[in-house]
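Taking the form predicted alone, here's one chain by itself in structure tokens.
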Amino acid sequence: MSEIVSPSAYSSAEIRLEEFLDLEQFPIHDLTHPKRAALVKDCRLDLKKWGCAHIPDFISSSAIKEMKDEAYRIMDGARRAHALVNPYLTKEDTSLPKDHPNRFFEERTSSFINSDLLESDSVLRKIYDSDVVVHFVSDCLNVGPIYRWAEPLGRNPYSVMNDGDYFPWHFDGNDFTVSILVSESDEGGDFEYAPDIRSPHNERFEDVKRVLQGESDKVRVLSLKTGDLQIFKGRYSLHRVTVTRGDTPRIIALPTYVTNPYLVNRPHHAEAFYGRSMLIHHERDLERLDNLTD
């Protein structure tokens, strides 16, 4: 029998959008509003062109403060990762050429506050559980239906980077990630990505290798600000966060969505990111339809 995963989701009746959104500026609940239509159009264009959409100041400053306060309260439970990883979070295959991306390893030193540690009244949980938010993200992606991730550890975690931390080049195990910057580092912490560098049935190892070697013209840089929302296709776009500097940690919330409601991380991916795998990761360790390396 599978483990019971808690906490349970909020019902829609318990979520007041105005707790975290300025509904006059971002009326995402009103499907007929021209501001919503314009937001969706802009996000679709950016995702098609760049593999990434960016909405500045999307989450209200009061909600950001609550999220930052929560992250600090539960920071002691953050899982510190200090390991050598390749872009696929897999073991090295020594049968491959030495310059193959599988054999490109970098030191990762960032941390995650796993989803199962979030407080019962967490604003991040409310954002994630909101059907209105899911519908808006789905419309922006022009993909549907999308689902909240069954992944118990990484469905909506906080990523934390302290002074000198680095999150190396990698692909995500999920289809789409929504990022909300909660706290900027004093310096560094830029998001760099190579949009749609691989496809569901083509790894494009040569293109990946050029990015890893610093020889690609496909890499873009996004310097997020507190409260900004980012919608990103992380399974197909190689990405990293540059080294952070200073006493203020970079904290980012990562509400995550998928097209397959049964999907969770593979055990090795959960262990690499979140420090452990659970029974559900082994029960659902099925082959992906895209056949990608990770």
Ligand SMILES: O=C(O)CCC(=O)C(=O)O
Second form
Amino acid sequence: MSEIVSPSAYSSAEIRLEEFLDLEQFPIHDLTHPKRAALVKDCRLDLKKWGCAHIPDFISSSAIKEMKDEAYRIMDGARRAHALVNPYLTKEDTSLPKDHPNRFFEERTSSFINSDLLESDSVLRKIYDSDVVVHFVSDCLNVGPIYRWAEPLGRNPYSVMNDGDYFPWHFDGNDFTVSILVSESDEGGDFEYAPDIRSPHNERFEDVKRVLQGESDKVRVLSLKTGDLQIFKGRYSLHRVTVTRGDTPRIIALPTYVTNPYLVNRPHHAEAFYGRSMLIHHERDLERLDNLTD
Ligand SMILES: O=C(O)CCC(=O)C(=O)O
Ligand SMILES: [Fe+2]
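Now that you have shown the form predicted alone, what about the form predicted together with the ligand?
To see the whole picture, the full complex is given below, headed by that same chain.
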């Protein structure tokens, strides 16, 4: 007779890493494994040098296929935005000079499949919910502790870009983002970023302005391939995705992490990116420790 056992924790499901990783190649669960140490070392160097770490072919092709299939099944829920956004996802402050980055607005035409739409047995959900993955990402960033955050819409969404779509220059509300490309567009869809262009308590508006005006030598381009893992400090690095072209949509899974697990996006950020704000976004519109605009 089978015994009914109550969960020992609210999230009691054991996540099988083998469902999305080749553990021989990427033994992220084994803290003594030299391969894990080498991966962490490379990521730390890349993050220091380029503000971005990149592990090719990290997620198994079967898990990529599962995520792609899921994204297509729930694609109807993708919200195509026509929002005009500035890099901070804030309202325009007309008291600032006309060429201030706060007043630089671009049209976002890309879509999100928000996190609340993911299927219950979604592989993306499992990747996000795995503490082993959080620990690995934290080690790679050399920052800890980091957490999943309370953001209900944007914690692990799919971003979808169809022919002609554009994802404008912006900073993220969360500290760190892991990107997993699930489907490559036929053309375009390059990730461009200016590493660590701002830091806690230092907005560096002049440097940001130069990037927006296309005059900065700080911009780097990363062309991801399906299955690659990218770890990125989106709160400090201004970034965008160039226009995508062709019939194949660019679909990317975006698990996101924070240093304060209580936080969510600010209401205006949630509305512009994820199509709506919820009560939680208004209740938790708190001061940020880093004192950055958003
Ligand atoms: O699609 C990407 O590669 C980046 C998406 C992004 O920057 C975001 O969702 O905030
Ligand atoms: Fe972003």
